[in-house]
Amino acid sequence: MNRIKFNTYPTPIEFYGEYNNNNIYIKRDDLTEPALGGNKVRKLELFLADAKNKNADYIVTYGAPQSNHCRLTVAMAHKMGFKTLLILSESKVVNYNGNFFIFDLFDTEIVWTGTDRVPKTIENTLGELKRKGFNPYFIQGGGHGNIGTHAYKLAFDEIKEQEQQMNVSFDYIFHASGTGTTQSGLIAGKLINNSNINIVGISVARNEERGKEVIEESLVGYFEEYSKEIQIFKNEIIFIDDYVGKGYADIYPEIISTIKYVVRNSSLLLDPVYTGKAFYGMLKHLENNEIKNRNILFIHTGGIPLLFNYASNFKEE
């Protein structure tokens, strides 16, 4: 699959502490360029690609109006040269802050819908493009299907290259799991490479039942298009729905305090909707579990902007 590289890989592995008698590690595909970089970016740089390939002028995503992968879809298509359009859902609010400022700063063409009209809207929004002479390139949600998948499945080959440079093998990788694309890649990196890793992905939004069966079928669709005759066990797929809250970006005060207390002991920035939920209900499952004498690595997936977003919920009454 051809890949225009926007950055140059591994991203660092970095030692964050001990938690419960646990050795943490922090992958940081956070600090993946442009636009403040984050895991879209690996599925980005396939997507683009094939878009290339198949002589597209004009990008069309779907996302909320603070996206991480709009974000980065608009960002990195403008820097190849592509026309973009937002397919955004309505919103009663839309602050122009976080991801939101950057895609007025790129001066992006939006096309804004109700969520029980998104099929209909990308189908029409496609067909009017087309109409006017362009050849468009839909990407679903969140860099969702094989392509995204087949972007985490590399970076879970990354991950086996750097246990043996830095000579740890990782028990864990914990991350945020939204779409489930990049969960169902590092799943078919573990079950290619034959790896024991326990990959937990902590769910920011969807229920347990309805996250196992997304990721289920990505990781089916992946294997029948690359012709890999490899067996799913559904035990292989955790996905943890104990810490969503109320929903989707549900930002309760546990994520404050986890998010305040990661960048006063490691300067490092989480957001309060996926890696700030997603940290915080790693160490309560290390707990809850019992889990000692680990290596963890949790995969940072960025969304920085989404901090700025909702700095108002950290100022203390």
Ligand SMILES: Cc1ncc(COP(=O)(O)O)c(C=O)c1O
Given for the second form:
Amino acid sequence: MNRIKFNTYPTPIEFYGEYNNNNIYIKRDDLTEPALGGNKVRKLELFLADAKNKNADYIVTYGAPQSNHCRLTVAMAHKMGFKTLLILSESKVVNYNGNFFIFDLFDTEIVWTGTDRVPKTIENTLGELKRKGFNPYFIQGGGHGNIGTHAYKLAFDEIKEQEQQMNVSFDYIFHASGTGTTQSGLIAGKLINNSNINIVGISVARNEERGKEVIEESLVGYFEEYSKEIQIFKNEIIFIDDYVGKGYADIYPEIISTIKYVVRNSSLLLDPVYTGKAFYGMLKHLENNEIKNRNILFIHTGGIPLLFNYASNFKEE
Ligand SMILES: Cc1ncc(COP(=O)(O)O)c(C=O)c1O
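Next block: the form predicted in complex with the ligand, after the form predicted alone:
Zooming out: every chain and molecule, the one shown earlier first.
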């Protein structure tokens, strides 16, 4: 599969500190470029190469008005010379800061849709572009799909190489899990490499049952396409929904205090929707399960614009 690299890899792995007698390391996928980076960069490097191979001229994707995936799709596609169009879910209040502000800097074309009409709006928008003579390429929300999964299979291989260079062996990888694509890729890497590392996705929205189901489906689809005969056991997928709170973007006080604690300890910025929730979830999971004396890797998946978007939540504490 082709990849158009926007960065030099590997992204760094830094020692963060000790917690509950564990060594915590952080893989800095937030340091990727362009436009404030994040985990979507690795996925889009593959999707946009595929779009180029297919002679596409318009990149279309879907997301919420504060989607990190939409921000990076626009920034990366723009840099490669594609036209871009975002299909965004309507919401009563649109906050023009954060990711939305960044789409707007690019003067991105936006089509609004009700959440009950998403497939129809996508179909109509692509149909309209084709009628106008364009060759659009559609990327699923969040960079979901086999290509997105493959991106984090490659990231897993990268981590294996870094372990050798650093002379460290990680027992756990923790990260924020949303569409489950990042986690599917990491699990695919683990299975292909016959590794017994624990990959723990801290859910930012879905319940455990739904989260595991989607990850299992992604893995089945991925291994079918890559013709690998690998058995997947759903109960081996570790998808923790204990820290979701009331749902997506529920920013409860422990997330705010975790973000403050981490920044004051290490100058590392986390966001309240994804990485702050996941970091808090990781610390609690280590404590509650009495996990000690292990090497733990937290993947910082980005999302920095959301920190600015939710600044008022920090003031109210
Ligand atoms: C900052 C950040 N972290 C993690 C995730 C979750 O990634 P995935 O959708 O692959 O589970 C996302 C997805 O939107 C994200 O923006």
